Amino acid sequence: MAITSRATDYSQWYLDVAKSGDLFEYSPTPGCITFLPKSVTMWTRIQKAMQEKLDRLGVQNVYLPMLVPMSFFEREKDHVEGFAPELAVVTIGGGKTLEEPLAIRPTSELLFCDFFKDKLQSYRDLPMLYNQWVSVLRWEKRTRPFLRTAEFYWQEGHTLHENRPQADAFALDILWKVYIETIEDVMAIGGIAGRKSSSEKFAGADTTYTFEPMMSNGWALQICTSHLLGQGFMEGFGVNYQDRDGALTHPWYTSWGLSTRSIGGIISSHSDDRGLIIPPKMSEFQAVILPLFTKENTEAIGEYARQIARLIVGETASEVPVHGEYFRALVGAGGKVELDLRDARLGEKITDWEISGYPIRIECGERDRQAGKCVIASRITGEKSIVTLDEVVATVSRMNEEGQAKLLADSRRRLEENTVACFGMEDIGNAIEAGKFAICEWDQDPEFEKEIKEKFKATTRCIPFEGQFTDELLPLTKEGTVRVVVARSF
């Protein structure tokens, strides 16, 4: 499949690498994709690593349903209003009309305050703090692949706490310890973290805090979010309990949430025309082997290839298919590493292992046989090494690392460098169309983002904190502004 220039057409790109690396396939149910093996193995690795960093702050995991009481968000006004446009109702069950519709979870805040209701009695029960990983669905008039469709996966978390700076430190250690941490450690892609703006931030929040990488156009990405919500929806479900006074009173909500739409920022941000490039910690195997054959050592040069896969993931390794007749997999306990094991020019498998996205190839054909080496080259830093066996492990194990902080570097230089200070409309416009991050000093009018947003198309898409590179790009000149981040986003 060739590979639309990403210079020529960002979108269909984007469509093409995801489409050839094996990611997803478009489904019949409307707005609604399949996640294929690759995709799901990403999807894994990024619930694997923030699952570790929940545990760590104390968070368990429970699921709540899927359907919600449509009377539910009757009760929470500023969330209705923020979900209705993409709600998908459920009238009929089994067959006959409910008595009360019921909705597909967009989101699962009105559960789970019905939920505290029953549980809470007591400060001695805080704090609670509960995550479930799920998908929800959002009925979206336009939808691509990862970054917006109709039904996605996600981990949404949800915490009471005594007060307000407790819920606070923990909202932003949601952000900082486990998305910030796993987004750049996991997925290599740096952002810019911040709180979004009054007429951004969640429906019905009090604070939402954000991390917004740059992709490879110069648009952003809201990649995560945590939020501070309050005491609202604890009010309108009437979720309270007996402080440390004997008084009755609500406690402090938190939100939070990060999901499939991760793998599109994957997608976007670090491939290239050749194809997709997934990260070494996201993927499934740490390098794909390719063995070279003629008619005479085919049997030969097979075997040679599944010693040098053995000295990567053990010597007690299973053999098992990976899809059709010719690829197969060792799996140990030092992980998985794939063999392409058809009769084809080396060339067809080189160009068919770049699309794919692994980020590590080994060659070995007749000569490197006899030689007892092999060929190393890293799809990320594009260096190639020939080797001997005994350099295999070592070789496989340092491409892989330097490749996963050539990614991070990258993504964070292509933010540096096109993040610009601007100071006036034709600035920000300029920089916009020029597809860059424009940042400027704001005093929160929030008639500058309906300007924005008629004029360039573009929003605000965060109050950055302070420690961060935008401290230098733009120095605030008056009292009680702020910098802002302005771009057009996904």
Contents of the next structure:
Number of protein chains: 2
Amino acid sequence: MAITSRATDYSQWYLDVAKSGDLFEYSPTPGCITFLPKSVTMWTRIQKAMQEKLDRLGVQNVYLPMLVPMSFFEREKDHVEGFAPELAVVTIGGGKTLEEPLAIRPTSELLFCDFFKDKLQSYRDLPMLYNQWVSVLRWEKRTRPFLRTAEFYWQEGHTLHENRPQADAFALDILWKVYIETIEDVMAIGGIAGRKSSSEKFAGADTTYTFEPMMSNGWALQICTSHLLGQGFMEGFGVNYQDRDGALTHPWYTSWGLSTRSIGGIISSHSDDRGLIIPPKMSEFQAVILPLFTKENTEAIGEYARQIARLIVGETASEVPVHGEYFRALVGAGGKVELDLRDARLGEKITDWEISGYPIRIECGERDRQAGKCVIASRITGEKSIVTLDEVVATVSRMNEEGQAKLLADSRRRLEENTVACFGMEDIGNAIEAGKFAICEWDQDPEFEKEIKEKFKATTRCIPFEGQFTDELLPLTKEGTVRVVVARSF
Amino acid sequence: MAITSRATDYSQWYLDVAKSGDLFEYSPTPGCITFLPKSVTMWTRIQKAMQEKLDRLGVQNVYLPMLVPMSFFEREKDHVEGFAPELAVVTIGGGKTLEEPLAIRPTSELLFCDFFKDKLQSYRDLPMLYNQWVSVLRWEKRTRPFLRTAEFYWQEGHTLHENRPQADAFALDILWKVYIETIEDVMAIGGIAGRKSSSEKFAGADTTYTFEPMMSNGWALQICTSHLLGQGFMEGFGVNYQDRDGALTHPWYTSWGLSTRSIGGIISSHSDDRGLIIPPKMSEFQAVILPLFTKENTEAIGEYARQIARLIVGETASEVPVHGEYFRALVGAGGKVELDLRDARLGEKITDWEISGYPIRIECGERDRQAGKCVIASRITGEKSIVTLDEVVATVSRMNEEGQAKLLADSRRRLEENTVACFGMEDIGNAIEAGKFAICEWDQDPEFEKEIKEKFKATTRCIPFEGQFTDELLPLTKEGTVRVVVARSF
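Take the protein just shown as the form predicted alone and give its structure as the form predicted in complex with a further copy of the same chain.
Next comes the full complex, and the chain you just saw is listed first.
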């Protein structure tokens, strides 16, 4: 399929890239998609990177049920207002109408509060640090694969602490040490860290922290948030503990989530008019080998391609089908390499590899075989090198590292070059229309947010923490004001 | 809490072991439980072991939606009869009554068929090998933690093949190379492999393969099944492809699943009257260290305990909370070790460690510290050894290996010793009442199955493959008969 150019129609470009890159299929279930193996692999890589960091913080995984009794939604006023319109409700179970309907979780604060209530007794039980990797469902009318779907996968962390400073520090640890590290290091996406304004924070939260990356059309995408929820939920559910002085006290609650929306962020951030680009750390295959067959030497060239693959993934690799008859993979201790065994022209194989988004291709034909060489090319840096067999492993590894680094550097540069200081509504309007982030000084009056929404369909994305490039971009001039980033968002 | 003895009340013993072992909490959602970190870790270990094997077979992971349009259930007659009574049905979405209700998946054959329909074109696309790790929901009235709950986690594999022999071989590969290897090697549970009778096979299947272990009360537990589904579903959904001769043909379909019921199997198989026993390969902690503090040397003994822990998990380990103030863990490249830092008597710490089910404890007090030694004991073999620090790593590793091997050997011996050849209803009744598996010669008349159900509340569990201990136990005497295993089951 042809890919619409990004300049022509950004939305269509996004869909074309994701569809031709074999990341999803449309589904007969309203608002939902099928995640194909490539996007599941991306999510698995994100999980692995985050899980290691969560382990190091002492966070433990649990599974709470997917169904939440409807009466629970009455216990936290802001929360029910935020989520009630998005619920999918089970009213029939085992052939009978249920006395109490059950909602599919849109998020699990309510069940976690009930869980904590029985679990928590004394300050000695704190902190309680739990997480679950599950899917959630929020009824959506307008959907866009990965970026906005009714059901999506995420992790949701829920923790209790003795006091506000400890809870706040933990919510920030999650933002910086788990989310931002994973987003920058694995997804290769830069962004601005900060807190949400009062009107943009999570339903029921005291403070919401966020990391806002810029997609390649200049829109923001909320990938992750970390909330200091405070004590409101604890009051609603009667969660309390005996503190160090023997008094009954509410603990301080944090919750935080990062979802498969991030896959939409990866698609949008890195891809180009030729198709998908997958960051090397998220790619199932370290390389895709494109043997160029001649009639006389089909077998020898196929064996040469496998020999190159085994250099990368190890001698004892197994050969397995990937899709169809001609796409196979060698899987070994050293990883996975794909083989495109079609008897097609090199140009066709290269085009399909480009669409596939895998970071590295290796070409090998009869001349290469006789010379003991192959061609290695990077989808990301554009480098193309002819190397001998003993240079293959080091070259693939170097190109993957350089590709990963370039994607992050490009993403950060785009963000910094396209965030502009604004001094008034006209400036903001111009910046938004030009597909940029506007940053301006703000007295935190919510009227401003109504105005930018009406005029430009934009929202405040975050109030950046100090210590980022935004400090220099816009020095503050008045007492009691903050910097705020304004943008359109997915 | 006190653990009811197994001989007194098996069901209560099972609940006490699982509850005191911190594997689950009861939930306000009907029929569901909360999986606590220890059971989630067990499931993660099972996933990891199986995923490596699935990768080697070329199976790829996808995520299909959790909701299935109700009309899909009409397309396969046997399937709808099997699952309709167990459905949880969403009738309201986003505040409105849905035109077409949606069922929470009880299993995903129907959505996979729809998915395959668009994906499959030519014989060149075969085999198609997909799997997903998700939870499913089947409305249950009588539940038992892990063994039977409304929502449970599993993997469900769905594959298409060109012909019956290839599909059949794949369903058997899954049974032997993925399921049985994982169940024996990781869960340390023995069982009998075979096929289900016509009346016990999966709703809509041609053949169902199974592996039936014996729990410690002599009941069977169905942990996993692998189905040759044939072409029935393909006809219902119009899934077909152009075969090698250019004709439109239905592919052959397999599906297969292994669920968190297996955690119930682990609890029941290995535990004793003192509490839970976790197979070493499924344990989060390689060892639990119980320092015995004296008033004068609290700090030095604590440091000595950490020194021992670092021997096992590596010098650069981080210390994290596990639960409460006194249970902490060292987490490093070499794994995880728990520290019980309570200022309690050794006896109390040992009892709590026994209940916890972790395979190895290490005791260290002031005298041990001065001698540069510690006591290492196995929950499984009962061995207790005093070792010097340079012997710690090898001793822990050896005891874990021996413990793992003993659990499997015990499980297999119990199965073999308690499976008895029967020649008539009276024999069968005696065997079942004595908590044994009955094996008998069978002409495959379903009337027999009605009779054993009415008389003994027992079912046929499987028709064993040849090549197992069952061959010798019951030589067949008549033409056209099979061996069949009869038992009560969870």
